[in-house]
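Single chain ahead, by itself, as structure tokens, in the form predicted on its own.
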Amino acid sequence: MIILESSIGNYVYSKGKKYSYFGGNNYLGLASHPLVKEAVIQSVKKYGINFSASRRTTGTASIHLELEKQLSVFKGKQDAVVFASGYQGNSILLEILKDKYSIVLADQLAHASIMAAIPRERKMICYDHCDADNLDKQIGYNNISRPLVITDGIFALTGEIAPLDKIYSVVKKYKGILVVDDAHSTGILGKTGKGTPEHFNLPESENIFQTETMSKALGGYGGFITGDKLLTELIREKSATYQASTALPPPVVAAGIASLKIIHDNPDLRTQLLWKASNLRKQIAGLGFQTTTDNTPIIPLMFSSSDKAKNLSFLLEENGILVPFMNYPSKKEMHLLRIAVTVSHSTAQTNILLRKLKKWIEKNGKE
């Protein structure tokens, strides 16, 4: 385990040593942005560090309302509701919607928060990873009415983009509901960074929902759901998770507001990030590593054994580069290193990484 001794950026310090950092999810470099840090400092001066109450009692402050307003503007929705963490979003939403669906169909490699979110009284079926045809067969074979289909937008380990255009066609065919966990897509995909549905130009539909987080591209913390007033008020009135949770602390709220302003004022951050990610992915594939092809900031190096993956991660660490070996819970065993590209990474920095990867593959061979 890496123990950080600094803020995160394209470099970090651990055990007194400086490392080139390709871990985490700080895609737009906002976690340590000067304007975000200044907003946090000012919020602490004004509000302290915690409101020490739930939103439904005395824990709501004006900055919560401002954050929710700015999130709704960013997403082009009527309203937004924020809560303790992105992980909670799927549980909150599936509970609120449970009278509208009979069964849940989840991608085989769906995030753990999705699997944990399915209500105990609802049956769940997994469809083949990113396979809309298999989803169609599963619904038809099981004669399912009122299906709820849930998937990651960008898959956290592999960087793949779920084929939402094809999945939505199946959902629409069966008059179902589509839920997209867009944790790694928000601020990244789509013409204005609204996420995977915008990336595929899907229509504004009452049957498409997103659960999202401020802990990835926005560089902060906390989960949120946007939608019409009916949806957000249902969450506020009916969700025990929302009602019983302590309100987001002032520094977290202020960070979210500041990050949204930076994203609004600097739309080129997203395009620069995806250009850097695309360029690095092509060069890594050119070296002979097995990886994925979708243009996202997550570039996996995939191996046939965990020993090879761990060996490369350790070698890179010895050479001052952090690329973590991933062992997240999943229904499919995977051995991979996960390279997270950020807009802050320099060409010189990625070139050093590429040289080390080339040296390793020349010694150990292609997978």
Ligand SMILES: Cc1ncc(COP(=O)(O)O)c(C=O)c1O
The other form holds:
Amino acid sequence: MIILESSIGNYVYSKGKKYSYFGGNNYLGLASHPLVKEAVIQSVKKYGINFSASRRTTGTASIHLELEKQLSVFKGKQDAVVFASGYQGNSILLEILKDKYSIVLADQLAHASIMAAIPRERKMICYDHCDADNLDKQIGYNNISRPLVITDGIFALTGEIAPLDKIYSVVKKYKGILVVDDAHSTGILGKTGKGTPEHFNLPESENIFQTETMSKALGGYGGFITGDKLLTELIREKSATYQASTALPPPVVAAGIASLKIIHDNPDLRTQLLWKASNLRKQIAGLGFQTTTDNTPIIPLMFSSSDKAKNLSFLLEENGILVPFMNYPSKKEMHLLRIAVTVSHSTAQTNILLRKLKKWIEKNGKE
Ligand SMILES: Cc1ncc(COP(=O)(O)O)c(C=O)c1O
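Rather than the form predicted on its own that you just supplied, could I have the structure of the form predicted in complex with the ligand?
And the full complex, kicking off with our chain again.
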């Protein structure tokens, strides 16, 4: 296991050794951006480390309100509510919406936080991965009224984008609710980085919800949900998870505010990232590796067994390149290495990775 001894960037240090880094989710390089770090330092000077109380009691500070305002502006929504983690977002939302749906239909490969969020007393059906026709059949066959359909926007392991256009057509047909966990899409997909619904030009609808996080493209930490005031007030008034956990700490809040400003001022970060990711994905597929095709910063190298995947990850590590073998909770067994592209990766750096991958496939063959 790699134990980090540095911040994360193009390179990291572990046990005194320098590694070219393709892990994590720091897609826009904001986790150690100088402006973000400065904002964090100033916030600690002013507020210390922790407000040490829940938002409901004495833990709400002016910077929480500022962050929520900036998030709502970024998303073009009336309001935003922040809480301890992206993982919690799905539980908070499914709990709050409980009266509005009868059954949950989740993508077969939905993230662990989605599976954990389904209320115990609610029935859950998995539909085939990214398959809107199967979703339609499952709802029709089971005669479901008021379905809640939930999926990742970008899938964390494979980098696939859920076909939300087709999924939303099915949701509309059955007068259901669509929830998108956009942990990996926020700040990345869509014309203004609002995520998967914007990527597919879905209409503004009271039946589409997103759960999001500041821990990936935004480089910080903490979950959030945006929407109209009715929704955000419901969360503030009814969610035990929101009410009974300690408010986000000042450095985390300050990081969120600073990152949002950088994203707003530099829309080219997103375009450059997707351009780099697209080039690298094409070259990796060209070498003969099994990968996926959607243009996202997550490029998997997929294998039929874990031995080959582990062997490649180990060999890269020996050569000073970190591409993690993913041993991660999922309903389907997958044997893959996950390359996370960031906007700051240089061509020279990706070329070194490509040379090592080429050498490996020449020796070990294609899948
Ligand atoms: C799809 C998805 N949802 C939710 C989460 C949880 O987000 P966070 O780590 O910010 O709590 C993750 C990240 O691991 C994720 O990949």
